[in-house]
Structures are given as structure tokens and as C-alpha cells.
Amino acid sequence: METRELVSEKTIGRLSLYRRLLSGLLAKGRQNIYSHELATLSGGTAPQVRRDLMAIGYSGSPSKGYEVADLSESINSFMDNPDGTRGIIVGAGNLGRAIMAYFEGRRPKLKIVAAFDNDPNKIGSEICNCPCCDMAYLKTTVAQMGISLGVITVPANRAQEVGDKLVDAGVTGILNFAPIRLHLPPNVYVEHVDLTTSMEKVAYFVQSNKDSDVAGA
């Protein structure tokens, strides 16, 4: 497999968000766009979009634009990897079971294939079509299913610690929504989701906008 060249962290966000609204697109039959439009969509700016574009060695017509289908498929390529990725999650509870639904057959080349969770009540069961494992089998289920991704999905005061399990069974990226920040070894990527600060900011912004409306009364 050939190596892909890395782009940061902002570009790979905002090339996931082109490919869920040409998903859209395509479902609705459209055929070509041109970079203002997907940037009106996507919120950005039509020189963002070709830069980011370009980043992966796609470019289009100055008279038809992008064609949606082939813009898709380029960056499938470039953010997939080609044999797929297999993910599994720590904590089958109401959080994790909803990313489990969520994720199921919505990505073919991204698979969440497994469940841990110590509770002896859903161990063996299976959610979304994925077993619950005991945690005791984790780092050899990874081996032998070829897990690369965790997603966290315990109370924090369990977090590090499966963090580190994780680790130490040889996965090498970490979805963690857990509050709480993880010390991990910096070859293994994290990606932290903090679901109570960004409900506090926006509880905090709708405040202030009522805020402003009632002194500008």
C-alpha cells in the first residue's frame, strides 16, 4: 500500500464534510458543482475548497465545475484505507450504542466491529449487529480482528485506563468522549469529543444573544 501524504488535521475535517454533502448530492442526482457552491454548503470559501482540493490532486473544469460522483470517489481514495479500517468501542451503554447505530453500514471502508464492556449483563449479547465482548479478551480480539481504532465511551475515572489497554493491544487511533484528557504515547493519534463544553459554549452563546436582544430593546 502506498503511503499517502499527510494534510492537517482541518483539511481532513472539512474533506469528510465535502464527502457527506456530495453523498447528499448524489442521492438527489446532481451531476457537477462548482467550488462557491460547495462552499456556500460547507460554510467555507470557494478558495478554501480548490486548496483543499487540490491538497489531494483534484482539480475541475472552469466551465462544469466538479463532477460530484468523481469528487467523491477521489476522496474516498485518499482518506480510506484501501483494506478498510476496523474499529471497536469501549462502553456499551446508551453513548456507545448510539455511535454503534449510527455507524452501522454507513461506511463501508469504516466498520465499528466489536463491543467491550464489563458488565456481565451485555457481555455476549450483540448490538448492531456487533458482539459485546468481555474486556478480558480485548488485546486478543485486536489482534486477530486487525483493530487500528478505539472509540471511548466510559466514565472518565475508567477512561486512562482503557486508554492505555488500548494502547497496549496495539491500537493506534483514539476517539475518546470521555471528559477527560488522555496521556498517551505521541505516535498513537487521539481525538477528544467533549460533549459537556460544547453544550455549555452553546448554552452560554444562546444566553448571550438574548443577552444583546434584550439591550438592543
The other form holds:
Number of protein chains: 2
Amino acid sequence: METRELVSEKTIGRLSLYRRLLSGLLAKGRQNIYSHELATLSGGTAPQVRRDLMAIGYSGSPSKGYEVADLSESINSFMDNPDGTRGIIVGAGNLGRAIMAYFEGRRPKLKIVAAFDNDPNKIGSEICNCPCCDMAYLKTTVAQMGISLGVITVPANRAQEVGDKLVDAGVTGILNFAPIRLHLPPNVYVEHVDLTTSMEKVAYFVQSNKDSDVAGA
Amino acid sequence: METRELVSEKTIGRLSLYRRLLSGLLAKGRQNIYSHELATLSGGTAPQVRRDLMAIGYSGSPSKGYEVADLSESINSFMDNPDGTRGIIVGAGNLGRAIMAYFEGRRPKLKIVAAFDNDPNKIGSEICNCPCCDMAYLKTTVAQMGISLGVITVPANRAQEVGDKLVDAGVTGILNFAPIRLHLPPNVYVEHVDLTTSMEKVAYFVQSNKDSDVAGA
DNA sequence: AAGAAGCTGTGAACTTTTTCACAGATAGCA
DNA sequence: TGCTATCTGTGAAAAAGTTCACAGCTTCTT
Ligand SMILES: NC(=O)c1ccc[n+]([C@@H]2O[C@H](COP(=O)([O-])OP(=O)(O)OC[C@H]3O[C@@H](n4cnc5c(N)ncnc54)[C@H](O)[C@@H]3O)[C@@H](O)[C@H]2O)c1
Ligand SMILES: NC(=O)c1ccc[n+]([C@@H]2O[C@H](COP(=O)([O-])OP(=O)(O)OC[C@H]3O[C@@H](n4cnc5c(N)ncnc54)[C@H](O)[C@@H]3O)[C@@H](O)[C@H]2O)c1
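Could you output the structure for the form predicted together with the DNA, given that the previous block was the form predicted alone?
Now the full complex is given, and it begins with the chain already shown.
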């Protein structure tokens, strides 16, 4: 079974945001920050920020707050795999290519190293400095390049099949953009990004704004 | 007064998924479904499905479960604005265009009707049957076309400014893809889709999977 | 006609997550 | 030095969300 769930998924998500905000501040020369300032930037509350930092064992000073550079480094070393994480994208369509373009060269510890597709016109081409490969090479590539993360951007009706192939190849974390729920073994971490639902949620709360007020996310 | 029974954000998100699953089933001629079946499809539990449907006042039958067509229609009428919801996208870059391509013609009650950009090469062009307009026309377009929803796909450093413009124009719901937290009035519903965080969460949980169990299932 | 099976609807229990509220720490200042 | 202001760290309370467990309904079987 799962051994240690020390830090909750929600906290991990917020830590990801904090470190992004912190590196922006660092670039501007900012040295210290209080929990309530990070809270404002991140859209949360001060106690929540303090709880999150407590979860990774980080301590600030009552008068100076937190040291930007040091905290940033602490979150990095808590979250990043020191050897780096390598991922692949399956489905080099509109969304897949947008994601590849965006993540190219952005984080040294998290790289997308190849794309896979089943369209003969795409196979063999290069997308954002990554080769676009035939699905037949999925398993060997995952093994040879030490890939642990897969991004699924194929149409909904192919997503389960692709998920199965990724797991079979040895991937243990999947980011799924297809609008269905994948059925995969419990030792594989799956994050579903459901853009249709996100859009429909906004549409719903827009509508209900008309007669009453609703808190934001 | 309090007319509308408050339905949580999480329930709304699941209802969006249920109706998508239901329309797939409907297309296959399926007539009835039990809560535990919908639970399996949606990755949830049977009591949760029943609670969610209870929230919109829908009742099934103890022997037949829920009627697919009828339930689907009930969720539609609960979630959709009968007059339809119109949205615009600001930032016709890689992600913005992928989203426009995807949502084109997909839902009759939820349409993206225009794009906006500040790049002179894009302004005046047509993207997925939508005009790409100059930001100068944002306010008048929102008013004239009765637009209530805005999607933000501009770079992070322009997102707050664009959010302010959207709110000023009269939009009351925003789907934000820029990797920052927007600061907007509380009557505006904002959904943040943070793809960087999603990716980093998977990377984190991949890493922590390593030491627990190795045997694939 | 009565019993068995298996479903829904839901109060209550439980779990997770967030917020409150305050002791203790640190710096600035008179 | 001692007072004031304001921060952090955290136990405790509250809120939100999920699951349990079972009464009651409906159909099927015998
Ligand atoms: N683009 C969006 O904004 C958006 C929004 C919501 C959901 N999605 C979902 O994201 C996914 C991708 O969307 P898109 O707009 O990029 O679609 P797309 O059609 O542009 O791209 C799909 C790609 O997958 C490839 N493909 C198809 N079957 C394959 C297989 N079996 N193995 C490998 N590759 C295969 C196709 O060749 C194509 O390149 C879809 O599931 C879609 O429902 C996208
Ligand atoms: N593409 C992804 O996978 C991805 C992942 C994570 C986050 N994001 C975020 O989504 C947003 C869009 O990403 P992208 O990859 O599409 O970027 P992009 O650079 O391809 O597109 C940005 C578009 O916004 C337009 N723009 C810039 N400033 C503007 C302004 N002030 N008003 C109107 N239009 C303006 C540009 O002309 C361009 O067309 C960014 O904030 C990015 O951080 C994207």
C-alpha cells in the first residue's frame, strides 16, 4: 500500500505556485517575505501559507518572515527529483504541441524529451527540439531514457489504450488531458486536467452570479 | 431571498463529467444506469454519485437506477443557461488557438464567439470561424454580443491587466490559464487552470512512488 | 403471496482541509 | 531597559467533503 502521504496533494499544488511566485520576487531582488504577502500573491490565507511551509519543515523568523532565496531553494529540494524527471507526450496535436512549446527549456529538473503519435505525417518530424516517434518505440524509449512521466493528449476514445501502454512501458505518473477518467493501477499517479469541466464550471457560476453571489476558486 | 439550493463547486465539476459520460452511453443506446456504474466510469464512489444527483433534486428508481436520457437532460437544464453562454478568448497564441479549435461547435449552449489579441499580425484574421479582434474593441464587443465568460491565454505578465479589462467590460466569469493568481472583485468567478502546477504535481508523486513499491501491476 | 435480492435516498459518522486565536519570538524605539 | 507592534508556529475549533450503513422501495422468483 501507499507508505507515506506526508504532504497532501493540495499542499504540493500550492508549493508549486509559491516557488514560482518566489522566483519572480527573487528576480526583482526581494529578500524577505511575510506569510500574508505570499498569501495575497497566491490567493490564499496567511495561516494556510504557514501550514504549507510547516509541512516541508521550513521555518521563518518572527520579524523578517521568510527568506526568499532560501525558501525557494527549500521548496525546490523538497519537490524536485535531484536526478531530474523526464516525460513524454503522446498525441502531438494542437494541445500536445502547445504544451511542448510552453515547457521547452523552462525547468531544468523537468523535461519533455520526446513526443509520440500514430499519424505517419508526424512520425519522424521534430517538434520543439523533440523527436516525434512511432508508438512502436514507446516501450524501448521509456526504458532507455528513464522516463517516468507521460502526458496524454490523444482523442478521448484512444486515451485508455494509450494510458495502458504508458503503464506497461513503466511510466508511473500521468497527466491526462483527455476528457475521460482513466482506469489504471493504483501505484500510478494520475492527474486529470479536464478543460471541458473547467469551462463548464465557469459557465455555470457565471449564470448563477446573476441572482446571487458565489465565492471564487 | 435564498431561492437556489447551493451546489458545491466540486459537485458541479462532477456533474459536468457525468453528463459527458451519459451522452456517450446514450449514443450507444443505453437506457438505464446504476450509481455504482456511473461511479466506476467517473472514478468516484456510488454514494457520491447519489449525493451529487440528490443535490440537483434528481431521483432514480430502486430497481432501474437512473434513466440515462432523462438524467442527462436534467443535468443540462440544471447547468446550462437556457439562453446559452457566450465567451471570448484573449490571447490567440498556441494554447488559445488549441482551445478555440477544440470547443468549436462542441456545445450549443456554450460558444466562444471571438478572439482578442494585441499582435497586429493576428488582428483581422479569422481563427476557427471566429474573428480575431483588436483589444480596443473588447468592451463594445462584450456589451453588444452579451458575453459573460472570458478565457485568458496571454503571457503571465499581461494576465492581470487583461483580467481587469475583461471585468471592466462586464465579464463575470473567467477561465485563467496564465500561471499567476488574478486579483479580481469577488463577484467575478475565476477558475485557475495551472498546467505548470499540474505537471509538477505529477513529477512530485512520480518521485515519491519510487521508494514505496516497484512491482508493476 | 411471501421471501430474496439489490437498488436508491439519506442521517450520521468520519476524514480532510481550512481557519482561528494565541503563546512565544524578534526588532524598533523611547 | 522595558514597552509596543507585528510577526511565526501550532493546538484547537470549524467547515467542507466523503463514506457508511440501513430503511424502504421495486422487481423477480418460487
Ligand atoms: N485542445 C483543447 O483545448 C482541449 C480541450 C479539452 C480537451 N482536450 C482533449 O485533449 C486531447 C487532445 O486534444 P487536441 O485538441 O490536441 O486534439 P488533436 O486532434 O489536435 O490531437 C490529437 C493527436 O493525437 C494523435 N493520436 C490519435 N490517436 C492516437 C493514438 N492511438 N496514439 C498516438 N497518437 C494518437 C493524433 O494523430 C493527433 O496528433 C483530446 O482528448 C481532447 O479531448 C483538448
Ligand atoms: N501552452 C501551454 O501549454 C501552457 C502551459 C502552462 C501555462 N501556459 C500559460 O498560458 C498562457 C498562454 O500560453 P501560450 O503558450 O499560448 O503563449 P503564446 O505566447 O503562444 O500566446 C500568447 C498570445 O497572447 C498575445 N498577447 C500578449 N500580450 C497580450 C495583451 N496584452 N493583450 C492581448 N493579447 C496579448 C500574444 O500576441 C500571443 O498571441 C501563458 O500565460 C502561459 O504561461 C501555457
